[in-house]
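Only one chain comes next, encoded as structure tokens, the form predicted on its own.
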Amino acid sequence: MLKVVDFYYVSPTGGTKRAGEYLANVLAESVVLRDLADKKTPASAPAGDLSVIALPVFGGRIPAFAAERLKLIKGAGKKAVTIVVYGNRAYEDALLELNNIAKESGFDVAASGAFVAQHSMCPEVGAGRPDERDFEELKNFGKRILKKLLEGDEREFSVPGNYPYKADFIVPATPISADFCNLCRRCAAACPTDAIAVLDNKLITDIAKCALCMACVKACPIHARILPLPMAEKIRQMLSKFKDIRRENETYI
């Protein structure tokens, strides 16, 4: 086991953090949390023995704001493990995109994985994941990573994906606030792109800034932050076919 791992992550609704932090704890005695969505504390360069970088998948890509913040970190040749976490549909170009950015930032990517978590916009898809089986797979993945590092194995590997990447995820609408919203502003504080503001005692969301990450919905203590009902129904219809499918996690090492 390593001494210290730097854990870089973006996890608007918690699933990505659960998976990535579990893996980081398998790898090291101590884990330093570095939230790339934290607007107040820019993530610093890694100081540990290894970095774990975990990002969510939005429409088959990694979130643009997360990509930009990852680009600011200087890996300086340090080893990294990259994982993407997706809502049981598909991760498409996301892992390739993450690896390319990590390498451009100076990280030496030693292993990668794609893991499933509950879908942020359609909770019945991937419900309960990551679950015990997923955590067992994360544990085994961590053991394989440690073995590779211990043996000094420098073999390269490839991950699925295409370049040029698929088109950027376009936000068709933003979450809205119900009439019983009490303007506590927790949604605005949680928004990683500063898309939410209060104007004339109403919450206004800038669609050009919104990443549709659902952090605001997760943060609302009274459940007043919701998707517009037509959009929620359209998403439910699109993803319903994945409800009873269990996507398997995939690892590359």
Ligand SMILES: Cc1cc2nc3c(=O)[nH]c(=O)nc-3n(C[C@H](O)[C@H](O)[C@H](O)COP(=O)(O)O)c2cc1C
The other form holds:
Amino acid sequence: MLKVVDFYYVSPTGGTKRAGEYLANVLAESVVLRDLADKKTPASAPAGDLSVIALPVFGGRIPAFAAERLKLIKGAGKKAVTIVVYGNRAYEDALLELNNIAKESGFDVAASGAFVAQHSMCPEVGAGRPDERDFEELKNFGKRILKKLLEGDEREFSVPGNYPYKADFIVPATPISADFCNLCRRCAAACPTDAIAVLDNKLITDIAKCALCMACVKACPIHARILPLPMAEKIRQMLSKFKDIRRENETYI
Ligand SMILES: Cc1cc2nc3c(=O)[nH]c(=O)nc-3n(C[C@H](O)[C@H](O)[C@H](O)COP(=O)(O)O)c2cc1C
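Requested next: the structure of the form predicted in complex with this ligand (the form predicted on its own having been shown above).
Let's see the whole complex now, leading with the same chain.
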């Protein structure tokens, strides 16, 4: 086991953090949490011997704001394990994009994986994941990573994905606030891109800044923050075929 792992992550609704932090704890005695979505404390350079970098998949890519923040971290040749967490549909170019950014930032990527969590826009898809089986697979992945590091195995590997990447994810509409919103502003505090402001006692969401990450919806204690109904319905229809299948986790080492 390693002494310290730096865990860099973005996890608007918690699934990516659950999977990534579990893996980080398999790898090291102590884990330093480095939330790339934190607006107040920009994440700093890794202190430990290994970093785990975990990002969610949005539209087959990694969220643009997460990519920008990761680019600011200097890997300085240190080892990293990268994972993308997706909602049981597909991760397409996300892992390739993550690895390219991690390498450009100076990390030496030793292993990668794609793991499934509940879909943050449609909870019936990937419901309950990561589950016990996923955690078992994360544990085994961790053991294989430790073995590779211990043996000084520098073997290269490749991950799936295409060039050019899938088109940038365009936000079609932002979450909205229902009439019973009491302006507690927890949604604004949770928003990683500062897209939400209060104007004339109303919440205003800047679509140019919104990543549609669902952090605001998750943060609302009275469920007043929701997706516009036509959008929620369209997403439910689009994703219904992924409700009854189980996508398997994939690892590359
Ligand atoms: C805007 C948006 C786009 C998404 N696109 C995909 C996708 O392309 N493929 C997929 O399988 N899941 C997709 N998801 C689901 C998330 O990848 C999944 O729920 C992930 O666990 C979210 O991370 P979090 O729980 O840390 O917020 C998307 C979710 C959002 C909010």
